[in-house]
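Presented below, as structure tokens, is a lone chain in the form predicted on its own.
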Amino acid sequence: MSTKKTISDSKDIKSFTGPDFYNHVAGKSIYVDDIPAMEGMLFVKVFDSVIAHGKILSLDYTAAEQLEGVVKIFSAKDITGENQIGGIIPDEPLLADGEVHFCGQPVLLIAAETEDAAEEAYHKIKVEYDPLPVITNPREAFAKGKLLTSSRKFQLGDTTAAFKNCTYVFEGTTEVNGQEHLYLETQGAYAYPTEHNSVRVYSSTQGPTQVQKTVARVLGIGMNQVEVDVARLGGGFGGKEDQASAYAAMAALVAYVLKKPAKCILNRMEDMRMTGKRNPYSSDFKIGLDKELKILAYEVTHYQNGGAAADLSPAILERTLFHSTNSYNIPNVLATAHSCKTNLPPNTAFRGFGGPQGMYVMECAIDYVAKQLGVTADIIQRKNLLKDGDEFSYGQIVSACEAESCWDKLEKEVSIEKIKEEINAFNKENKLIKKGYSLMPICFGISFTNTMLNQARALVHVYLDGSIGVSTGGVEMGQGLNAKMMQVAAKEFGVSLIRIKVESTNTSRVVNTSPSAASSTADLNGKAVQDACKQIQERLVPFIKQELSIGINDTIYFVQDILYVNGIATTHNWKQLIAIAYVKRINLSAKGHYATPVINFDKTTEKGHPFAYHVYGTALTKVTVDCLRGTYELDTVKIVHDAGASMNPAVDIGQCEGGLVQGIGWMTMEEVVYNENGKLLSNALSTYKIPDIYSVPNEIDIEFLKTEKDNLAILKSKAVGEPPLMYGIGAYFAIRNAVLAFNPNTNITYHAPITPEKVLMGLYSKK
């Protein structure tokens, strides 16, 4: 059924944010904390370890078990099924049993009728522990052989034989800091015991069947009597595609053995120092260019920071290997990575999922050389971009490439010669206050690098009122996946949105879903979408045509519930053709199924085809610093931004810019800090800032590269979930030179955050 000419193409869906924007506003929208409370619930709560790495020798929790409201402590040994939440690796238990491993571990969980019960409860309990080493740095951990799993390594060509024909070489370190997620609802989950010796979770989960799998593992039941049901996110950022596991265990484990409902949901500090963070690492790099600049070799070894458990690790260091060289060509190269394992909470994925860790060694690279050679960044940056029929370090050859489109661009705009005079021009007359640029070009690349994840399905069902039901294994988190979804269907149908609703997310209706990370979700559950609806279009139409004696040959569509011959527009409409369609007992329902075509990654190689598509961008950040403060404005940030035929402008924009945000806090003031003991000093938000309505740019200019040309994404929209958060890489380096900028002498190094303390010190230091 053609859809040629629906609404799904004009300008007021392209502005559609949704359905759930005014209950946000309102506040109504209901998260897991929201959902009415049964009669009987008990509230979970954790009791956690306070020391980084030890043996327990003695645990009592006599006295807490017996005050009034309390109910039950369970601890490993009450435990139905396996104690193991671990995914990729089954090496962390859900509850310590016999040590612990990082401060914030799961030792106890307290079931009581009240919060109050289970809070006094909590400072009953008694445990004794005897202390073992910790080891808080990822270096130290790799010397002592301390590793979650096998060091990776991407090679191309021959980095020995390519340094010896370089005109220049240069090395360095790096090292770049964790970031906590602070989405704004915590982690949390509400679970009831139903028949059949089952039970349902709502969960706050980026991965619904994720949740399901440790759910019935900790059980020792069937994934079949596990049902978990998502509506949305207050937020997830990475932290709740792997870590929401543990809390939906508990809150279920609870429900199942004394069948009664339960929920377990963590207080801010809680949260901060139970969950792990973004992947902090540290890295040495070696680059060689030739007398033009053009880089001929890279050599990057990276430690990864991982905690004490797996999780997400070992796959957040493989995207870290896929974008060491960022948005550059580079004929030469040596990436290797080692997980490393310390007494931290499991760090895990993160908007970017290591792409960003990768990339910013890579820009630390190129600005060392310019500093070293007397060039500015952005000229080796441009001379290296990647074109077509370049090939990664992974093996893709690239395609497509929208590198120099979207730097060419953004160039033509804003004239980068006239803001650098203009920038010397403002130095040289002011003493105490200094501007900075920088350029940002970034290259990300689309798909789960496990290639099985690459999957999703999708249930439709027509009414026979004519109202349109779509469930997906995509979970909405604010990213407007939602309004996505509705688009997609809308446009399959050519009816109009006010006729559909998109379901919870929930494992019953659909099964075996990926997470919703990678910013794979709209291309993998659109396509779904897309397969459901036009299997039911496949039944329609040769009814519609039998039914209104049509032409075997005529072409009819739906506008705006309107059917259409031929171009032509009839007196029939959607409503009414299925009502008939039902009495006829036409199938209205159907599953739609997507995988991935192409893509392929052979780990034994390290080589494939492990991306449907990449995005490109380029991003302008210019700063001013206070240089006897130490503080710093950010004055512009404009971007051009590879998006493919965005479906929707709206959202994409929104997402560009929340991206950014994040990014620039990532990278300017968002600081995580243990002590050597391991204990979380940022554990609040007094502690721990993130960026503010006084700390964000002063502008934001965020223009579409506008291209049709053909990728896998969903209607040639292209994903927008977590390329945009690389722009902020940008503002570091803006904000450094600006420091050297007011003292070309300063010792300071390429450790991020660049805090305003580093700032200070850099502003005054001196080789």
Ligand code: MTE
The other form holds:
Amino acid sequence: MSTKKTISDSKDIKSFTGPDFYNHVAGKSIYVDDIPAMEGMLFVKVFDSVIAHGKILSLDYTAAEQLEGVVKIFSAKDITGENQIGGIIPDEPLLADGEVHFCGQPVLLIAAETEDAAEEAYHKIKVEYDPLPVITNPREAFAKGKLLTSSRKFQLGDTTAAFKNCTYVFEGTTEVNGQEHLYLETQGAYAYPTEHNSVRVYSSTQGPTQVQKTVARVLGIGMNQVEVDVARLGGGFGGKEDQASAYAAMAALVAYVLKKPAKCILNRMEDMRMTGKRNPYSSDFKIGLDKELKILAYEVTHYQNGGAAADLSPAILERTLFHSTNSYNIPNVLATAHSCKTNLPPNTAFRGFGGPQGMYVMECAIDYVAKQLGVTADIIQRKNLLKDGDEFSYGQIVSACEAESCWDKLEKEVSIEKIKEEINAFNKENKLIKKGYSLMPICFGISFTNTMLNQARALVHVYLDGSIGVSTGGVEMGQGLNAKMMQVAAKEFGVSLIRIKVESTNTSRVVNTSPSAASSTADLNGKAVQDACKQIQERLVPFIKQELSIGINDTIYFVQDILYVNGIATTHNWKQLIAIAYVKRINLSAKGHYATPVINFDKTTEKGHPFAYHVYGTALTKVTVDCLRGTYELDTVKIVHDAGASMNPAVDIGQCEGGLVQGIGWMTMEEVVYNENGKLLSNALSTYKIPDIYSVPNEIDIEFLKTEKDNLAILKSKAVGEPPLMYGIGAYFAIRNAVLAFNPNTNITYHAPITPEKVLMGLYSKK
Ligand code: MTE
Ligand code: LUZ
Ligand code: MOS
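Go ahead and give the structure of the form predicted together with the ligand, now that the form predicted on its own is out.
Zooming out: every chain and molecule, the one shown earlier first.
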């Protein structure tokens, strides 16, 4: 193994994407299903509902339970604690009790000695349902008063008065579909009983504490009896912020009751049909502008498709409102949002967390105005970009704004005017191939909108041989968190990266963790690591000065393990001095804590300062549409992204590329389809299309707007996990524009994703 060589010196930092990359490529990284099975381990299989809404009339699993190899079948009545897994609102049972509310809802758990026995039992279970009416559409749910939580309203200025002063006022409706997370590692957990009536759980979760809390609740024991350990995830993308808890609770319940190790891992089709997805939204907008095309007023009403239980939808709803005006300064705003209860699997967090859905509607509104007035959308977009001192509808004042600087940096490199001319010329010459372009500015708020969650802790140990162990509450899911945590510790101590190991995330080592989400993991946990390192340093510095007879006013620090005194290298090094510090009984371990300062939000007034800062950027997308087939190709995506002073450009570029392509998938090809009975039709990779290497843009060019402004980002390196997803919205409008170039009278609606099917219909339809 050559992992040592690759992370050994700071010259490699440009390409240092973390301690795992070698093992990932070699297939050696351990995921939940790779943990070696213990003697007697049971397989847990979920028996789920085949109807979307109904009463359970009878449940017959006697024959199934008597099969050889089947140990026990669990129903709701076998739950030792509370049959409740709802995170924000207690409205979701672990196992259906009397009624089912969505197709794929867990009803029973089969615990068996082999997977085959569990599978056989699954087919022997008999259930009789009395079906009830199924609602899949959020507007229908709203009309029938079916809401998951109270509706919310953000208001700035007075839209009614402002519309009267507008030269132009337009109204419209939009639809945006959901998105399957399709993390490579499906949901799953492995649990075994430990001493003192406790359990240890290995879970593929973004929220170890949420899992711990849910397991404790379901089992009816204290959180201190549940230890959750997470090495890494094969992707989460928000799908494991909350929904990993159910499968962890299932494995833990079986382990706890039967006193045996138990594993519950969903196969791909189970995962696709049982778990929730990105929330689809149906929205109405009204937009008003003056004759200079300044947006004066914007009203929007969002109908969120929440699914059958609240899950994270109330928080997602809130983030939709926070992002309803995207990067634009609009002095009069009225944004309303309803979280509608439907008979679909509870929808959940997905990269962007409702922000993308809100921003999509804003962009549709601008696009609609542009089409009505015969101008290009970029004219309106550029005129209305946010500036320092503007006010968001939720009361936060815009500062350190990079909306214009990102746009203008992009425009400096590519003249939008020239692109417009080139595309017009191309479209004039070509009948059956049309090109389109779009610009997509983004503005994304960084912090959990629930202020409480913006806290983190870290545990840093310096061992007596000088090696360092770092534990945080953050979860590595491919976003490069461990790389960044190593960099932070190495920088604080002045040691080489090779000295540092990032440990698994474990609820017995670091407690009360917030989920790794909201793009805030590196900021929150990195600052906690800094705090812990500083505490150790504060003990080491006076000790070293005394030990080496260095004056108290002299400055000492380490660079790459070498001790410097007043800027001059000495012959002393980290390893040697730590060994002495241990002998002299210096405390070489510390617990760090961080809570984001400044932020606050008052839900009663819907005003405050919820975000530590905002991330900005602009994407230019160019596409070519084949007007015979309805197929399209993405020619170029050029992005200027506000990364602050990126501490790891390799990781951050990777996040931009991954986010962009995931956003393009959501907007153009990924189509979650339920039939009117609430049954998922796009239930496998044969019927659900995600971007592959052939569908990524032919050219992706990402440039960072390098800034060192004072902000709350870790080492001024701004959060990057979610914001780039929203560049993908640009692909939607670029394709739409190409369709309009072919058929200006198309009846194509604002309905994402814009699949080849919709493109083809749009090319040959009439208003
Ligand atoms: N990147 C990879 N490779 N895998 C993931 O699961 N999740 C995204 C993003 N990037 C994800 C990812 C989501 S939804 C979030 S919120 C952030 O990473 C979480 O990590 P961060 O807070 O460290 O940015
Ligand atoms: N989760 C959450 C999130 O609980 N609150 C948030 O604000 C958030 N934002 C993005 C992603 N997950
Ligand atoms: Mo990301 S949606 O915050 O997990």
